[in-house]
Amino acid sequence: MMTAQTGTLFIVATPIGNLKDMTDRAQDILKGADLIACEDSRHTGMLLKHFDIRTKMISFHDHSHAGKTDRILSELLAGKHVALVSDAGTPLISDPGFPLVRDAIQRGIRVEGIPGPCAAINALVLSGFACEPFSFFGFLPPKDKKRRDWLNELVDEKRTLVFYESPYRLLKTLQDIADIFGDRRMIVAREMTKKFEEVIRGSAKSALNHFEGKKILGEIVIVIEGVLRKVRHE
């Protein structure tokens, strides 16, 4: 059970862009808080300046060693408040933090999330397909075969997916896409609420057409219609 002298842990999403994103509760949260475990603790640190929010940091990324959870953990049973955030958007999606929430909330320390931008979601409601339901699947295989493995057991699927993408990976999952998905409808919606957000609307291979040939910067979400159901008349 928690104890009176348990302190909290608040996962607190930061803005994927643009910075009037952030609310004035993630701001307060992190204020007040007596650590923010961050992804980056440069990338942070610039976030926190420009809000002139002086919390101390500790660095809290996929490769940190088990200690640094358990240091997170005694500072919790310890009394003491923590904000979880990552990079950009809300942590734990396609982000670090789920072995510390996982075990926070095994040990009894009261675990609070403070909403804000999600790019999955902000790309699957700006998509124009079903949002329910959807599947989100974050990152796609690194590995030409594996990926194409995981799109083949999905062409069949009904419902709306998500997925993440590297701009260093786009023009070949496009390719994967364009031939195992044919001219099923999907968007590629990159650098979103950022001055160069761009959504390309079409098929895998009219996507591919569009950045072909161009140096592509920034973070994407690819969103694929699911095969379309019947509709019910009641």
Second form
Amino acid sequence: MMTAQTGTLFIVATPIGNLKDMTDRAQDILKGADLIACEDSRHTGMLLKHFDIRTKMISFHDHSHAGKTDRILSELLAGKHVALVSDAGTPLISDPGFPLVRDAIQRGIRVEGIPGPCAAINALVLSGFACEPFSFFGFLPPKDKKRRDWLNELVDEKRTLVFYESPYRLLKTLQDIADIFGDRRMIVAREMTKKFEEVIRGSAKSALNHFEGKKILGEIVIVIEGVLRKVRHE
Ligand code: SAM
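Now show the form predicted in complex with S-adenosylmethionine, given that the preceding structure was the form predicted on its own.
Full complex below, order starting with the chain above.
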């Protein structure tokens, strides 16, 4: 059971591109923590430098040695406060942290979320499609057959569908969506909160027309409208 001496594991969201999206509370928690568990200490180091935060970092991935998770858990059990961050956005959302949070809860350690940016939620709310219910799938499978199998399984889904995608696979994925979903409404949200932010609205085919022949850079979220959604809302 949790004791009075147990520290807190803070799950701290950080910007997805625009440093002004760093909340005051995230800064306070990172300043006050005994330890920051991060994916890449060079990346997080730059964020900390910008906000003049000098807390010690420890690198952490889901695939890091189990000893790393144990070390963080024992720091927490010893009363230390640990802040978990990822390279960008909300930890655990297509980012490391799930086993650590699960194990901390199992051991009775207090866990607190410090909310902030998340690319999936930002793309969902600017899609113009129903936000409830929605399903988030993280990254689509990189292998062609598996990706098409996934998409085929989802073609009758009533929920709004949210995916992360790499710029290198975008054209292939859009072609798959065009083949499987036809002219279903969708958006491609690229570089959100950054200088070259763009949201392409229409069908997969119109998105293909937009991107074909261009060098596709940056970070991308795809949102597809669920089937019957239009009917329900008209
Ligand atoms: N934990 C992060 C979050 O809360 O959004 C996501 C981490 S995941 C490793 C990175 C992926 O999120 C990118 O490949 C892209 O699909 C999406 N993403 C992150 N930042 C983005 C942005 N500014 N614009 C569009 N997509 C973004």
